[in-house]
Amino acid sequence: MQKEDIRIDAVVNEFKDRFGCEPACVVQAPGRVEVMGGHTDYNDGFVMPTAINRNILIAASATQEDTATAYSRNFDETSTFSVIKPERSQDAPWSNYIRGVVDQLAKAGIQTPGMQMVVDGSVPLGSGLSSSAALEVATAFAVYEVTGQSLPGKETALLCQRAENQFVGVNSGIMDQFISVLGQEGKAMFLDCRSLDYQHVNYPAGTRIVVCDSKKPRTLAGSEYNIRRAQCEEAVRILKQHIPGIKALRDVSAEDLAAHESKLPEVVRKRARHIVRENDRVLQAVRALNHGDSAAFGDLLNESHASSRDLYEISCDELNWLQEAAVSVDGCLGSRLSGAGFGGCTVSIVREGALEQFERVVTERFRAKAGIEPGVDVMSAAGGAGRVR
């Protein structure tokens, strides 16, 4: 039996033990890894995420009540709330992602009935692999299954983003929810965060995605994220005086920036350089993958890490050690930090024949520097959310 089938059986059995009946459905929504596009999403730019084979499972059934009861196997906690007027919970903050989706579905014309839910996640918490978006998307799909009503994929992603922004209070971009809904097995996604146009692109044949966890908590990620966002907005405010019509750094070309970057304060100039060049790197990465140029794709990953480290200044020693160890391995195409930075994970694209050596070298070199072993997780690009039973 496959590991995922064992997890699904466990969730179903938990549901039967807690609620005394079979669930009406089991749905899943995947986490994601950001392969390219560091901090470009809130600059209306381009990103390249991949849905991963780590997900949130929800077993669910409707009831005649006006409350929903959700049990989290990860937290061993139960949370009950009104489906008529969901309110934020201080006691079970994980449930706010569920509550927020129920709230937004009602505003979109889909009233969630009373529900019973068991939630189980294989997305590592706090590692930057977007367990929160996966929980939001899985909730939406569970409600779709029990009501027989649904919204199209893009609308579902936007609804889940609103739940996180407006109900939970986290000012996230659209990438995480979008890839969780619309990912395709074996492929990365190119997403334009302004227009929401997207396309799927193939990875180089015979490669795997390896996520390495630094085990360093991302304690600075939230506050520094807000600072970086403000610095990008400052860059746009100044550049607007010299480049008519721009609304975000996405609208600034490398040539425009080179002509006018002297008007920016030094730190703001560095931030703008990273975003403008990173947007271009995402476009180059799509071209490289579409033309089967795996070497160029790997080089772009490495360049993205260097820019994130030196210009956007969101790396840390632990992420640099992981990236340096990764690219020292023959068979690693490229490696970069993934997500907000200041801890969390790197993502590397590694040829299948080099996986054993990669894990050994990265583990040994990181342990020698950090004194602890990293998490090394070989993953596959997964499909988007849907019913699994």
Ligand code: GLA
The other form holds:
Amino acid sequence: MQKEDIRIDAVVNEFKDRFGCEPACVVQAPGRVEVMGGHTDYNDGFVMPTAINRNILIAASATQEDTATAYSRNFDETSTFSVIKPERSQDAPWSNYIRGVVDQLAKAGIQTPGMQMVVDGSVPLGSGLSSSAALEVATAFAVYEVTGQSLPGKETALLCQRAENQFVGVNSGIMDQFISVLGQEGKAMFLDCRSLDYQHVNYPAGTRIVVCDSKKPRTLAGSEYNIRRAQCEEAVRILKQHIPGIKALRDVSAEDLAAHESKLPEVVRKRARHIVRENDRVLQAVRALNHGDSAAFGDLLNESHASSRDLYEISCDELNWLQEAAVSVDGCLGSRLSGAGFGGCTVSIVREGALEQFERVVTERFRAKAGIEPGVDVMSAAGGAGRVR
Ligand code: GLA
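Switching conditions: you have the form predicted on its own, so give me the form predicted together with ligand GLA.
And the full complex, kicking off with our chain again.
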């Protein structure tokens, strides 16, 4: 029996034990790694994420009540709330992602009925692999299954993003929810965060995605994330006076930025340089993949890491150690920090024949610096959310 089937069985059994009946459905929504495109999504820019084979499962049934009860196997906690007027929870913060989606669904015309849910996550929590977006998306799909009503994929992603922005209060971009809904097995996604047009792209043949976890808690991620957003907005406000018609850093070319960047305060100039060049790097990465130029693709990942470290300043020692150890291995095409930064994970693209050596070298070199073992996980590109039972 496949590992995933065993997990699904366990969730179904937990549901039966707790609620005394079979769940009406089990849905899944994947976490993600950000392969390219750091902090470009909220600048209307380009990103390249991949859905990973680590997900959130929800077993669910409707009830006649006007409350929803969710049990989290990861937290071993139950949270109950009104589906008519969901309120924010202080005691069970994880449930706010569920509550926020129920709240947004009602605003979009889909009233969640009373529900019983069991939630189980294989996306590591707090590692920057978007367990929260996966929980939001899984909630939307569970409600779709029990009501028979649904919204199209893009709208679902936007709705889940609004739940995170407005209910949970984290000002994230669209990437995480979008890939969790619309990922495709075996592929990376190239997404234009302004038009929400997207394409699926192939990885270089014979390579795997390796996610290394620094195990450093992302304590600064929230506050520094919002500061970066504000700095990008400041750059646009100033540049607008010199480059008419721009709405976001997405609209600024490298040439325009070079011509006008002296008007920006130094820190803001660094942030703008990162975003403008990172957008261009994502476009180049797509071209490299489409032309089978794996060396160029890998170099772009490494350049993205350097820029995230030096210009956007969202890296930390632990992420730099992982990245340096990764690229020292023959057969690692490239490596970079993934997601918001300040801890969490790196992503590396590694030739299949080099996986063993990669794990050994990265583990040894990281242990020598950090004094702890990193997580080293070979992952696969998964498909987007859906019903699994
Ligand atoms: C977090 C956010 C995303 C994106 C990344 C950085 O994961 O949720 O929207 O901004 O950081 O690229």
